[in-house]
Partner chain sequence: MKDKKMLIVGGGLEGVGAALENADKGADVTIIEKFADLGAERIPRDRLIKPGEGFVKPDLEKLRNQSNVKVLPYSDIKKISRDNDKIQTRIVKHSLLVDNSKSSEATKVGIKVCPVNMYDDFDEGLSFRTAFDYYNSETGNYNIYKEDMPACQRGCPINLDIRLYAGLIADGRYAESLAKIREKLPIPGSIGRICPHPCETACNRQYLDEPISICFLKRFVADVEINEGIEPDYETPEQKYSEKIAIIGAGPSGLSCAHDLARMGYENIKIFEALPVPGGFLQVGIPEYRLPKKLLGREVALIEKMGVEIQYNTRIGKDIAFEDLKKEYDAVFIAAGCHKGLKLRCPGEDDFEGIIDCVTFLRDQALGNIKDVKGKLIVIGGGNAAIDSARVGWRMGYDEVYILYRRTKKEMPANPWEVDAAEHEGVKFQFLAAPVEILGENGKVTGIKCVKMELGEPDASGRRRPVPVEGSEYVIDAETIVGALSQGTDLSFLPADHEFKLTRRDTFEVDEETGATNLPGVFAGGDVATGPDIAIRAVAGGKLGALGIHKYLRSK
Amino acid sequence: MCTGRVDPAIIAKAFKKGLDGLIIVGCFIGECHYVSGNIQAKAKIDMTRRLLKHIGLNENRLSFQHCSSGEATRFVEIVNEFDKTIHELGPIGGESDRVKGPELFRKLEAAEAVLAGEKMRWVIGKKTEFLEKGNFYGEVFTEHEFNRAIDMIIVEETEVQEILGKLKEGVQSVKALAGSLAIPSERVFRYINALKRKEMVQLETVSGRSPLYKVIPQGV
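Could you show the structure of that chain by itself, in the form predicted together with its partner chain?
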């Protein structure tokens, strides 16, 4: 299979299941059978590493290497090297990760939702176009500008997915959401208002002084 076909959501899912490391080995850049498959792969995996780092996973747990099919020795070297790295990092959610389990696994669940979501897929898919030809307005992006756009989506989408994930467990107040998610409560308040505007969340009831919100299931 071409590395360009690796779905970033699968990567998050793998870590969520407790994998300590994941290495993706593919053809060298410029030697792609499908012309730009591994360039696409690089964009996707770079972005996935940024996202994993953002949620608190040590990003070195994910590695992207190049090796041609004739280089058996190199392949062994790469794998051994990675094996050593993972041994040094220890088990997932432990010492070497900024966020520890089980908090990390909850965040990985949100990460999977972000990576499976169309915003991320769509924008990542546009990288080559944005950098070479430009966006719909003809603005050609630098790598830095593109990364900033991606970072923005990473931060916001992760928080939104965390909120939606929590709400799927049952109705919640803004205060309770903020308490359990480590997102500043004034931001949760604004996300909830925005999600109402998008018809993805609604006010269910008011209990005492707490308005409680509920998720509106989205059609496909």
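Alternative state: the form predicted alone, after the form predicted together with its partner chain:
No partners, no molecules, just the chain.
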């Protein structure tokens, strides 16, 4: 099937299960049977690599390459080169990754949720339109501007998912969340308020002078 159907959330899930490397090989640009499937795939993979780098995974563990069905020799070369790269990087969560062991897998849990979220799916689906036609106001983005916007969304969405992950472990105060996640308290407070408005988080109790928050179970 077309590489345009590759779901970025599945990529994060694969790494979360201990995969050391993942390569996706698609048609050359302009040769897609589904017209723009490989363009969409490249946009998804580029965005996913930026997210993986942000959470501390070596982004070279994920690769997107082009090859036609008649280029058996090229396909073998691509696979062998990637295999060599992964052997040089070593096992996931090792020396080549900025974040190690259990902490990396916790962050991959957040990354999977980010990639499955509506915001990331919507933004990456709009990439071509934003670069060629512009947004609702007719403002056309450069590649650099679009990537900068993606990076800002990645930071915010990852921090929100990490906060939700911590709250699933038990009630927490803003101060405790800020300390354990190394996120400034004012940002945590802003995220908590946004999550309260979305009815994803609620005040559980007050301990001393500190409000304690908990996750609201969804779909119950």
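C-alpha atoms forming the largest set that superposes within 1.5 Å between two forms make up the rigid core. No experiment lies behind these values; they were computed from the predicted model shown. Positions refer to the first chain, counted from 1.
Annotation: Cα of residue 196 displaced by at least 2 Å between these two forms, core superposition.
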